[in-house]
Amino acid sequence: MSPPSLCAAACSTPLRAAPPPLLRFRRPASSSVSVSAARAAAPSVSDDLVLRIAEQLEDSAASSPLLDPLRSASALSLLSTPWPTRRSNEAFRFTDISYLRSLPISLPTQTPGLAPPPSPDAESHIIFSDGLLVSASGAHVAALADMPPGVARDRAAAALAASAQFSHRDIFYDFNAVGASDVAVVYVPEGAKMAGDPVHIMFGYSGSDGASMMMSNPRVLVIAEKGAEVAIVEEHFGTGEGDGGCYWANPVVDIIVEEGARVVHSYVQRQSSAAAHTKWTTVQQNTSSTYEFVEVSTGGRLNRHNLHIQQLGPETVTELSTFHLTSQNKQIHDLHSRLILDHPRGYSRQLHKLIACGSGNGIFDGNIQVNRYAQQTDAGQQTKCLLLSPKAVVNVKPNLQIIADDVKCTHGAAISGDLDPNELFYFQARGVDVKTATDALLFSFGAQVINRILFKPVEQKALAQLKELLTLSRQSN
């Protein structure tokens, strides 16, 4: 069942005076629903860890009428959601998330820790520190709690209420909904053009002392109205000593692209080597809209990204480019993407690239679903993987599900343990030694995706890190 449109409510729809009661795991003075009653009303949970984390998140999150419908739906979902394992859940068949159970979960205090510095190259920026919203600055950027009554606030509230019905949610999406303290909102009104002035969203994580795993749940909502254009640049990284240490980052970004609008989205993940990173990105595109996405993920001990996109109108364009690098031992990088096409003349291209070093594990599960009325669709998907170590593992599953009969769809997968000998010979024939040629080819393999980041400061930083990580991985192999 496809998720409903986040844009179903009109921009001027007023907030209801009496929102539905918030389901809680524990019974505070203001609630009549006890955890025992809630458990009796829902199937039992196979792992008490889910409830313990949910209770911690609920107790730490401040009350918010605008977030209550979403929190209540996710709280109810968690009551019947067991902890996913490789045996019990097909979506985690190749992804071992036991690292998340290795330490007790702690939560950040309400006083933000060390925050990343403001971006000197972008006038509009959003800063999160350990999941807490520190700053939101720009012409069309605000914290949900600070938005004045009006069209933008109503649109944000309607989108969050509709996301409570998102049918593809998993345990990480629900944890974020219950634990998010606030939502950073990027609202671009009809016809506004912000593609040349990117919104730089910085997520800094300071971690803990190693006795626990600090969990953060930042949330961002992007709404591009009819004919609007906006560029979004996400950076996730550790701050402080040791690049942040041990922590669990669990962000969610929801994006709405209205008719004729364009969103250019860059996402760079360079977390601490001891961090866990579980992310959801949901995108809903209306008629004749364009969504361009570039991902570069190199950090974290455990990294999982769920990317869910739905084309809600004809003549819609979706372009996805992703690059993952597992440069340390036992590092896990997982990309689960789903693109749903329901209307005629949709266009999509997806390129996924991965380099696995040491005993790293790379997973790609890419699903493109072309439904009955998506006639004259043009969809292409390709994944390319390099294994630089005999202990590295890659599991890829590119797949097309086609019901329409007038389509042009292609997909392919290439996994190799060696570089193309013809490319190496090309360099050697011009006097370049094998080591230099190998370094150049590996660097260009990832740079093909990184160069698509339109925000130059972030692009240059990602290229420099790629070069450094490749050098270190070659020294250790």
Second form
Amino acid sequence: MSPPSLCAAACSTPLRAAPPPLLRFRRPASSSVSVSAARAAAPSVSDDLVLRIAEQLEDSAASSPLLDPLRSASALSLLSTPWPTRRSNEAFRFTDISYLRSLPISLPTQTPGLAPPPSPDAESHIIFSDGLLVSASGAHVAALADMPPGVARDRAAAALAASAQFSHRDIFYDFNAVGASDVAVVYVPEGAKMAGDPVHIMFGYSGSDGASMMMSNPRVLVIAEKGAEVAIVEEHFGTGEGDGGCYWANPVVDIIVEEGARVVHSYVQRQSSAAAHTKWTTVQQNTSSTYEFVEVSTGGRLNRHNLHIQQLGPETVTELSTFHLTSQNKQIHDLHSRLILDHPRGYSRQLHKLIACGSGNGIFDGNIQVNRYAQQTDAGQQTKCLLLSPKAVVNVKPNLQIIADDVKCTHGAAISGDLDPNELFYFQARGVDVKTATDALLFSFGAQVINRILFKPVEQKALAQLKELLTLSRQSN
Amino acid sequence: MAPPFAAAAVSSHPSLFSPSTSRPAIRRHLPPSSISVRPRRCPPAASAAAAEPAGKLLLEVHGLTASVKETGQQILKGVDLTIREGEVHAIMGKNGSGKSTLTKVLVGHPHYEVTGGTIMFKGENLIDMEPEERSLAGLFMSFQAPIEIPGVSNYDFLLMALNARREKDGLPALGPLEFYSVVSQKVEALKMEPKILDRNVNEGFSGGERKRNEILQLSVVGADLALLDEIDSGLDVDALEDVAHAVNGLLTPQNSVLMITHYQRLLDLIKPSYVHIMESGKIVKTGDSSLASHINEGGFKSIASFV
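I would like to compare: after the form predicted alone, may I see the structure of the form predicted together with its partner chain?
Everything in the complex follows now, all chains and molecules, and the chain you saw is the first one.
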């Protein structure tokens, strides 16, 4: 069967007319050879939907010499990657992503929307609007396209080229690589300490008319050089009227923590209730580096976060805290985290908390690999889930893969339908009724993670939003 | 209900533990010639002597039996106890004799089930009331081992407790800012670090901090009857004095304390009008503070022979 006819049959949606999509994957001459080779070798693997989206993304993104190696690698990978389904792909076994297929994809125009950018809370900031980089200002912050030749630009280019080799990628990582028009770069030179003055990264999404799902692919690269300290705060939110509309946010944040460096990373996701949010965070930690991560995800109809941390040297410190709240019906929150330890004396702590209300679905797959040379690792992992309604579902899969033989690893999973009666009684004994005590305890369940956000304005916003969502879900119950 | 004698700035609830600076710190009680507690095996001579003018009846427990809900194991086997306004009672007894269970049953701990007897508090049947209603009615128990509540700050917790009380009294809720001046005084009075308010309830508190924190809660919300379960355990001498001083400072002629202790030291600091000995789920002996010194010297064995 000839490629054009294959595509013509498959791409009969109004969104896509001829020419056939496969032929469009032709960026560098070399890859076009691989493309046809891949197609010939395994035509059945090529997934029409994946190709259609990839093609749309490719059309929209302008060529950039620094991004092209990553783009072609991802484009190539997309050719042979099927759309993940619960049956075919273990990483999506519990996560129903069919919502992403419910509407055709549209892409933002190259000029950002008219909505005024939100005012940042920090001096150093990066603003994305529908995935397009609108502004990047402050110390050590720049758009890749605007970076002058020099060390910073070379390091960023090298890091992006290395991302092309990222072996744990999935289609969302590749979609972003193909569709990202520019990269916001936070480059903290050797020894620079700016943990007290965070870089505030705001991702606003406006969505589209409702007949399509606007997809955006913002991308951020953070490099903390030897001994540097930096705090970054990510906020993802809808900017449209009312709740914010229907869109698909597909951001990627790559972080490199060099020897003795420290990155404090806060991430707040409060997308609109009709949004889909598929996120990648990759972290590489070199010798004696510290990475502290706090996530608060409350928004979106479908939320998937892939958090991937790779240890590159001994004595790393990794602290991960996440809080997910499914407050609306059929809402899906998924955290897939993977921590790969290959060197001795690593220390890691992970806390994952989840509240599921209504018919919400929470998924946690927390993988920690303690490989042969990761002796004297101290790894702890804990997950606590609260199911507040009979229809709520959680799928929790904490897993430690330990090959080294001299390690200290603990993990615990607690899933409960009720609050601790002793805690409730303590409130009652002080005259506080069960309802008020329940509200306070649920709030504190999330606040325990939110309080770890060191950037006050964002912490306060997240706490206020948590309170509001808990009140709403109580009323709807 | 008693008239609001203490028109406190914060809580107009008729309770001791509102600001109390002008009150006498320590009251001495009449010698307990009037035995208002009637254990079953009470000698007839003692009850006959009950002719002295006494305070208003606060708590009246008759034939109280209670068991652990889950196992059905009976702990209280017929407790009789009467506490009047302005009295300080102490319960002593061996480990496992049911002292703590008694206080927990009084405040409605869900772990226990009342299987018989009556509890009247200020003329109302306590058994029919929810734990929070008992608290709002003026009953306070300091936990022997207060639990941690991660994520809830001590400040917020105290404010919630106070506002629950104010709501019941028909007063507007206090805002976080107004509350600060109220609570900071009390923290100071207990010689606690002000930053204890920012920490989560009991999270990472030392044993002493937990005990002080219980008394801080008492001083903020107030009570007509405070049940203090081993507030002296885990406290060093100085800390014990601070806590005892705070409790004494909070006492008025209208409210009462029931404390559980193993040690004379606390009774030297907070003078009891009555000392009860509990054994196998019953109060087997009641006397004045000399009973406590007797135990201190000869142990509970000496009391057994005494009886």
